[in-house]
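To begin, one chain is listed below as structure tokens, in the form predicted on its own.
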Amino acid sequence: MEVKTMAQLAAEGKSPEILFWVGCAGSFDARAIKVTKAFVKILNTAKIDFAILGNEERCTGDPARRAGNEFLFQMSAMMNIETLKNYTFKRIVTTCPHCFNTFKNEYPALGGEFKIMHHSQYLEELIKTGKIRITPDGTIKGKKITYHDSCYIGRGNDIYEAPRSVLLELNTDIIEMKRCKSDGLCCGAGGAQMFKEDEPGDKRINTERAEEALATKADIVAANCPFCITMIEDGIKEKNAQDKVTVLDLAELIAAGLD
């Protein structure tokens, strides 16, 4: 799998259409790396001209800001902004809602104005423009899917229809959870909760969300966030249902159904 960096393209006097922002999870977490590879497979199939920053990419600073370390957030943000301004590209696409939200809503205040898309939006665009085609008889056909709205894509940025539009291309049924769209429930990782100990309570949030997903009797829980995938997978394992229900990112589902 060949993926060029922005620095390599710049040395060749080229600039890509898309800068794929991989993110910390997509770079280092074993589960999220599978999503990164699936998305790269889609980009290559669609013959998209793209590149990544590679070692020049830093954390956007989202977890630091959520945890209250504003200094660390701004330091990471400014370094990223300066790096990005050294290159020419049309849009940034990321598979992480946290990175997406930070670029869209928080970097502009620090001088970082970039066109940013979440991969759920970009996948919808690739399908609608005919750059990728989904086989109607793929491995997902006939399976029941329930979709989890991640906080930053759903309530945070009001993106509900794009991911559902993508899922409908798989020739399958979408069964909505009790709490969905603007009434969706957090997976339990938001606000940097992913990186701290549990607070006092009767039940973990990811357990509650996993129970809602299992109640739909779906075969697959579709997600669009590396944190959501981890939390919901853990909740399903807690219920000993991992052999019955699979948690997959939109990119993994589409990559498996490419024609």
Given for the second form:
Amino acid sequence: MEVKTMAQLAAEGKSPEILFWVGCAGSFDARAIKVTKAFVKILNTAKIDFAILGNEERCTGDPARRAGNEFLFQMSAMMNIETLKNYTFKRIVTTCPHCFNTFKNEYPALGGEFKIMHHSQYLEELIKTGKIRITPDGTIKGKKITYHDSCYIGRGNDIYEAPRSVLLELNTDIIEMKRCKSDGLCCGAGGAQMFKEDEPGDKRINTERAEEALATKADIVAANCPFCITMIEDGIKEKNAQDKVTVLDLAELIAAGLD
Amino acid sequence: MLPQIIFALVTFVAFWYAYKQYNRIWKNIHLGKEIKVTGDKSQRWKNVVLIALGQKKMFKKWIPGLFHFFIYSAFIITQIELVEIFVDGFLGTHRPFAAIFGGLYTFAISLIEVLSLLAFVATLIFLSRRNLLKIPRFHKPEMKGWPKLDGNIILYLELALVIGIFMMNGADTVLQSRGVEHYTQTGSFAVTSWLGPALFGGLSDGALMFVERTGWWMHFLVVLGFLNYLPISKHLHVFLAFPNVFYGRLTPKGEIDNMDEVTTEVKIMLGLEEPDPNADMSDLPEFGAKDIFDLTELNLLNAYTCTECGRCTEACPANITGKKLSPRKIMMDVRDRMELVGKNITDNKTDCIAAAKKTDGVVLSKENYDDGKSLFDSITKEELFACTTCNACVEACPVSISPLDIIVQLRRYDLLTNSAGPSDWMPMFNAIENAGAVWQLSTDRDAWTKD
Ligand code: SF4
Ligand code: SF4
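Target state, the form predicted together with its partner chain; input state, the form predicted on its own:
Time for the whole complex; same chain goes first.
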């Protein structure tokens, strides 16, 4: 799939409207790459003028900061900010809540002021402005969906309604889990937990969350974060329920229903 | 004259002792780093009205929220009657406000009585909930011993307070109805107009006077007891919830504060800034928080405000899945440490002065304090590194406390000053540093576009 980089566009003397910030998971993790591609498909359908940074993109530094490694965070953050200063674009859109949160809330203190949107907000905008139209296809139609609030879109930035309004476009019911919205349970990946073994305990956090998702009897668990997807999928596999329940990103659900 | 003298003496001693205690708390909070209060003042006041006064977060669990509200409003409204107790106590009068305010007085006291009755029922429910029902958040390891007793003591005091009110008003009502001299007509109160005759109707005038005085003194002494008990109890939140909510952060919960002290250094490392040739490099700086002195005043105010309710721990994903981390325990550990350090400084325990700063006549202060201990003696790394930074604790807290803010600062100390932290993280750190991604891979970042 052809995607232009900012450097290519700049060489042609052009600057796009949207910079799609792909993130580490979206670039390298096989499961998250599917989300990335689904989102690109949506952007193309909506005829959005966009580009990526490609090899110039670096980790935003989120796990380093949350682990406590502030030096590494600021280093990575400043390198990104310097790179971005070389280019012009209107807004950044990302499919990762962690990248979104660092850009929105933490880069300004280091001199990086950018307009940033998470793709759940951007998808809502594309639907509202009529840039994309959805007719739910066979894979989604009539299926029951439950929605998992990621910590950094939910509590971290108080975005609860945008993703839900996107899901409602799919003409299905959302069955909420016992803990949802501001009370939503973490998938277990945040705070750099993704990159280490758990401390001793009774069970893994993702198992607990997968159990809650399964308790809703939904067919699809909708998520908005590559790390949540990995975690909940693992939990569901552990419960041997992967044939009955699929975990999908909002972008995948919308891409599947595009007109 | 004698009752007035005793009253004045008791009041003086209680207030003097209370002053000393609250002063101790004020000083201990100032052991932390000063905070700059920024952001929208009107938003801060709004938070005080909604969260502290209106107890918005308490109503997330509406049944205990409602009962708590009864106790809380009874506690506040009762203070009207307390004003009169002071007037009577000092001047030897009896209910002078009744004559001055007339019907309004009857209404105010009736309101107090109705709320007190509700509070009485709520207190009984809370006592049985705490001791009979097996609600997990009240029975975590950190709640053993004093914290458990503390939770019960305050409820018993609350019962005593309400009983005092009903004794004094109830006996008074009967005395008034008998037209006994000195007992001013007050109009009939909502509860004691029937409860008084029912309980005390058969007593002699002398016995009634005794009951009335006992209730009056009991009410007064329990209030003074409260005043002096709060500073050693989790119930300090009665007062501190207000400043705590006012000073609480207004930024989105997802935001972790920037460490400005490393920014210059990082800029120099990246060649974005020239190093200052006059910079003093002799003292190796310490980063993050090791002890209460490194935390902010807000963190310490948070610790004193914590009600030990455990709503944070109950929502914490790490704790739910059986890990040792309990955000409530973090707050309790900070408070305990602060109390200990504060006491050592007040007592001028010179063996706590850092060896390098020990000279003749030096007194112990926050600048030279070193007792060889730190927060890491009570908070283990196992707890710290189990946190997912999910903010569930911050969201759950009814009084706007952030245990997460403290956890992050302690992690920073371990990572940056101790160069420790979980070894699992090393590959991720190396990858970010060398490859610009959380995994060290040989593929290009845009390889996904090529297939
Ligand atoms: S932020 Fe950390 S301490 Fe607070 S609830 Fe989440 S995991 Fe627990
Ligand atoms: S930090 Fe807040 S939620 Fe947790 S125990 Fe203290 S008061 Fe309760």
